[in-house]
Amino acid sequence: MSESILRLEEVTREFGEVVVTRVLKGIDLRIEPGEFTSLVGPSGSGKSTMLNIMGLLDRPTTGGVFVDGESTTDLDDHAITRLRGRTLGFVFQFHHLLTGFSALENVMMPAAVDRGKFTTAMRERAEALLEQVELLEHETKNVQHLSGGQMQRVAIARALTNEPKLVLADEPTGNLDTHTADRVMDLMRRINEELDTAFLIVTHEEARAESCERLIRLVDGEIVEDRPGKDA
């Protein structure tokens, strides 16, 4: 059996010192290679907190987080950053592209930051990714001049730059019209199937959640449902 890409063991997260609020309450979860999973739950259920911990952007109060088989408990910030960069990719509701830069430069940026410079290999990788998301013809265009759906596709290409094993997507279609959102979901699904990249997609849309292979429901900081999607 292959190693889980991401594993949470009895993870809790508390906030506050005088008045303590426990947002996550003993989360146990495994994300396996190649999975296409949705995470749903009402506002205030702890989805964002859980995603931040899964993405190594925050640490749990108690419990263990394992990425690609490696425990993160005793890693310092530098090691956490390195592990995050080589294993995880991120797509957000608001794409967070760098305005003033082209689509190609935005896709290259994570690799350039990691290595301290732009290289020919990075450019070739970025061009291949832009072709995969059907935007190669816009590679030199400033991202400010792209449509919302095009910018989100650039963001997906950027998330794949360092060949992550898992992409964490936080409401990636929440800011798009229905037609464009469908195209973005189809694109992520195609990448999942072609590259065997696992996706965890946070969404408030039940229909989109049900279209994923696996649906995880979080309520009041606890996983109350973990099952196959009905329309997968």
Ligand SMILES: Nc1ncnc2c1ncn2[C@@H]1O[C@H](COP(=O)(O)OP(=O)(O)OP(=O)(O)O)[C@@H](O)[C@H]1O
The other form holds:
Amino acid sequence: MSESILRLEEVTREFGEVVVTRVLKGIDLRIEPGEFTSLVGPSGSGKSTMLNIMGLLDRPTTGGVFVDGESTTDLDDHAITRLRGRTLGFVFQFHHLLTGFSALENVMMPAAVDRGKFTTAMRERAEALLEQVELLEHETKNVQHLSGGQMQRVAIARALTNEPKLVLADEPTGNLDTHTADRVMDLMRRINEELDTAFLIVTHEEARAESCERLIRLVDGEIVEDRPGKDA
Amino acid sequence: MKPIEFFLALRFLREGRSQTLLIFSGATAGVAVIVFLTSLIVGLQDSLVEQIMGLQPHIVVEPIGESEPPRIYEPEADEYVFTRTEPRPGRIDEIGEWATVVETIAATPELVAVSPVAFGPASAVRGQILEPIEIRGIDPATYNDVIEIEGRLVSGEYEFEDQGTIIGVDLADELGVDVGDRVRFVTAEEESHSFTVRGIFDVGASGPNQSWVYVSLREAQSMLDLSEGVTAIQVTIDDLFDADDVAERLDLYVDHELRSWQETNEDLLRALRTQSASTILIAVFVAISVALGIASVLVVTVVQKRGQVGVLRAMGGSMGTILRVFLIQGATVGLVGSIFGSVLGTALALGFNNFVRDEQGEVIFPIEPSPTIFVMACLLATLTGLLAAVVPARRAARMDPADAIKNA
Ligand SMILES: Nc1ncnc2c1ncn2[C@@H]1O[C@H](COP(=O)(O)OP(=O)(O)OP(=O)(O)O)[C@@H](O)[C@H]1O
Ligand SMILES: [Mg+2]
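Shown: the form predicted on its own; wanted: the form predicted in complex with the named molecule:
Starting with the chain above, the whole complex follows.
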């Protein structure tokens, strides 16, 4: 069996020092290449906490996080940052694009911070990605002048810049109207099919979750359901 | 430092608009004040020293025993007293073997000119008018390199043959004489000597213009009853600020009292140093307030941009990258502010130069824009901006990316 892209082993996460709350209570999970997965659960169940740990933005209290079979426990901050930049992409509820920068510059940014500068190759790749999210005609526009859906599509293009194996998306459609949200979901699904990039998408909407090939349900810090979605 | 860090820093600044404008203006105003003030003080001090040194040798050799009289009045810290020592009546102290001393001093590598002089009190008489004067017997060939007289003649020639004399404009006015007229000088011993005015000088100071009377060394020696000796040897060297050191060194070889101009003008120099020190103090306080301004605006920027900073970190931007992005912003504000500030400060100084004049419409003292001040101001401001950015930059770099994104 080939290595999982990402593996959580007995992961717990606790917050607080005096009053300790255990938010994640021993999570075991594997994400395989090319999977299109949704993560659902009530508010406060620990979805974002889990996503941050998977995204190497946070460290578990106990347990291990493995990327391509390698443990990340002993990596220092610098190594974690590099690994994150090269294997993972992020989309957030709020786009967090760099305002005052063009769509193209925003999409190039993950590659540029990794290499320290802009290159022509980066530009070509960023343009290809913008084409994929159907925003090539807006490439030189300051992102502030784009609509909410357009901004989120730029954010998706940006998440794909370093050819990540997995994109972690925390409520990427949470801030969009239904129609726009549908388009963004379709876009991610299409990229998943065309580029074979794995997606893990947190959503509150059951219908959207059901449409994914795999569905994980988190309740009170524990995985209570992990099954193929209806369409899969 | 990577190109992308500069790119991000400059864009963040451009993006900041009114905030950026605010801190740029602050830095510009601060640097302008410093440049203006420094140019003013440097110009003032330079012209003061120049004025004084135009009438003084750098080093004087005097006979031993010619000590300064005790001070009757001790000046307060913010005062200075100009004293003039009247030679005591009777015999004038002299340096007999002055030729040997001149020879010794002539070996000094820094030397520009060495000139023996014989100075003493007398009066100028014409008709009913009697003016106290100082007879200044000089060696015309060497003296002009110690104190410029030839170039400051308003009429006549630098010429002493056949009982010739050169006097100041004010004395000439008071006596009502011109070039070619005869004047009579009466010594302390009541001996009368007749001279022909060969030239009239204006050194721009009323004291000398009124009382300095130049004659040849030989005439002065006989008038002042010196036996072949001189009353002093005057020395000029190539860098006037080395006078102290050169005088100290020469003291080992010369058996007379040596005094540098710094020693003679100690009070003035102390006043100038105090003035410079207070200028530096003002500059430091201005720099501190500019730094605080830059720092507080950058702190606000960090808070505003925390989401973007968090995402930059999530995308693989290191803490070092974030740190440098904000440090570069601070340094840029300092650098650009200092360029505009230098220009503004210089414009102010030149404007001051143009509008503030004395009763005759003459520039009081010329202010020359100095490249050194620019370079210093740029370095200081860039460093100030950099230091001001340290706290905000560390704050940005240390933000937890997950927190920053969640709380943006
Ligand atoms: N940094 C933190 N410090 C303390 N408690 C935290 C922290 N982050 C999360 N929590 C707590 O952990 C629990 C789970 O939070 P989390 O954000 O993971 O929930 P979620 O499933 O993403 O909820 P939502 O659907 O509302 O986004 C919450 O009770 C929250 O208060
Ligand atoms: Mg959440």
